[in-house]
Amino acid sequence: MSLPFKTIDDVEIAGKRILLRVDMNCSVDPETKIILDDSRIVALLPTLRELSSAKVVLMAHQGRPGSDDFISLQQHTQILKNYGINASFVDDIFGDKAKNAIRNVQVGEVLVLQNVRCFDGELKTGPAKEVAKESIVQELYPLFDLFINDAFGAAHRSQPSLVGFTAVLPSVAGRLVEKEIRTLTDATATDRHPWTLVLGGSKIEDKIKTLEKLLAVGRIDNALLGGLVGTLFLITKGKISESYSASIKGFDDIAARAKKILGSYSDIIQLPIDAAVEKKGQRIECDFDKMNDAPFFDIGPKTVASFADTITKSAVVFANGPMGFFEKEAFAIGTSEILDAIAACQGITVVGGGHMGAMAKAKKIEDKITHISTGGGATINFLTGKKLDLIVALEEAARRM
């Protein structure tokens, strides 16, 4: 398939100074700040090591202020080293200790920047035109040759680091970003049903967006909701007690929308039906009517074998977030058994986002799974059709080369 954007192929890069924009916003331990998976770090080494015969330097973002996984990038460059990157970091971004390391690069050097976000005006959005006008913009671009995008995973965002570059400097896509966009489109181009959307995690807002999106498109044919994201639904049904809507935040909003979609697509939307608590440290399983307020944690065996036979008789699943809190170890079950039966679907079958992706990989089922994307809000949006903010900042970029 053609692309509308131009890639590395399209330019040279042997001796250029080039600025890569990528997405390594990685899964970090609350307590430790400790990188958890670095799946999203690996899927750039091929990128990194095209560009070897380059000047290198990297521009990344790691959760963004006032969240528990809102860290220095230290902790990547080194496990950049760890997979043979000739990698190095300098805590700042556009200052002089910035732009004299810029300088100073050499050819098979990547030096990383520190995180994007420790920069206020980053998480200001726009069209690439006015958001190059932000200094982390302006101070950096002219001591570039040529910008590349490979941050796939935050292709869906229209920020100072992801689009302004690409107005004011030759701009491509990376091979992730280049792979990602050939792989969804032939993964999404069929017309095949039933057509299956496994929706969990805990970013209410972004998940409920995700649903209305899909539903409104008429791709979807069946919505299995865990993880937080099922806990709205079957409080705003009537199924669980309110009390559980205490970690749901601006809950009687979102809960007014998750009673709308209930009310137009009751038919395709489908909930759990037991659950797994944690009582005394241990996981119970149980219907909903023994949990006594008990922290609902994991969707319980009834719903796995439900949502499992909806899966395996689908001709296209997309996954987006686990079905509990799988960070602890007796609560992952749900998800990966959930995983198992989407590695056993013989249709098409896409993984999106860090936490079910990794998880695939630690139970080296990925060789069965069609695709495991490294987005999550990004591979959404083009499920739905929707342009990408950063495919849409290339093809202007490539029409002004």
Second form
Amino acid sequence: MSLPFKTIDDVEIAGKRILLRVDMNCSVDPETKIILDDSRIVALLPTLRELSSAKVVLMAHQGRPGSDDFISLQQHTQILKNYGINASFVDDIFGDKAKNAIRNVQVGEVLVLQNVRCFDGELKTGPAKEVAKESIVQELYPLFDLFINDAFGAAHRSQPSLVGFTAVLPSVAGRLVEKEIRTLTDATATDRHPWTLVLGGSKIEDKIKTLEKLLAVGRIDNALLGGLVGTLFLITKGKISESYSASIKGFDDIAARAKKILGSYSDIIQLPIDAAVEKKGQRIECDFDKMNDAPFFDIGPKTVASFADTITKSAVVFANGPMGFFEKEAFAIGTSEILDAIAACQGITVVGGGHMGAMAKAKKIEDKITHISTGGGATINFLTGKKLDLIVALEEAARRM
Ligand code: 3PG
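Output block for the form predicted together with 3-phosphoglyceric acid (3PG), input the form predicted alone:
To see the whole picture, the full complex is given below, headed by that same chain.
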């Protein structure tokens, strides 16, 4: 398959000063702030090893300002070192401290900059030429010969560090972006049906947007909704109390969109039919009328059975986002059993996003799943057929090179 953008094979690497944007946004324990799963870091190792004859500066985000997982990249640097990468960390992005450290990087070394989202301007989005005006791009690009983007997990974002550098530097894709695009293109090149989307987790606004797109293009035959996304639809449908909306940001707007989706696609949307709630620290499985406002942390066994039945009969399954509060062992059951159903499905199966991918690996069922993608939102967005922002930017760069 020929790719519409350039890769590491198309450029000279030896001795070059390379800015490498990656996605090593990991699950973090909300209390200890310790990284729970390093698979996104492991997925970058092939690219990093191939760049050992260059001077590499690594740029990445972790969480979002204000979120529990918004932490420094110091831990990530230590993990890279544990995997044999000659990495060091600088607590700066594009100030003098960072620039001096960048100028001193030697061949074979990898300098990790601080979390790019510590810079406010990084949260802007727009076309490459527009976000290239941000100071993060303007201050840094003269220090490099080449930009390599390997941040597949963030390929649906058009922030300055993701697309801005492609407007001002020769730019190519890293090995992970290349592998993900090839694998996902293969996986989606099938006429077989039914297609099932299993959608859970949080980041509701993003997920509703993608769901709207997927439904509008007629891509999916079934959408099984769990996690906070499922909760939103259950409230909208009046199945559970509105008190469960407290953890959903911008609930009123989002609920209106969920209502519209239910109105037009009720034959495609499948919602949980029972729950697992926490009472006195215990997992209690019950019907919705017995929840009594107790924290709704997982889908119940009847839901698992009904979702599993749909999954088993599917020709293609894409899954993104846990079905419940999987960080608490008792409430990881729903996600775990849905993963078992995906592993048992004979069709093409793709599991995306850090949380589900990590759980599939921990359960040792990776070899029963067609592809475990490092992308969550990026992978689901790929399904809509619309080109990912990162790919659009790399294609434009390729045309100029
Ligand atoms: C992800 O985990 O989906 C990517 O790292 C993108 O993160 P974001 O949703 O915070 O932009």
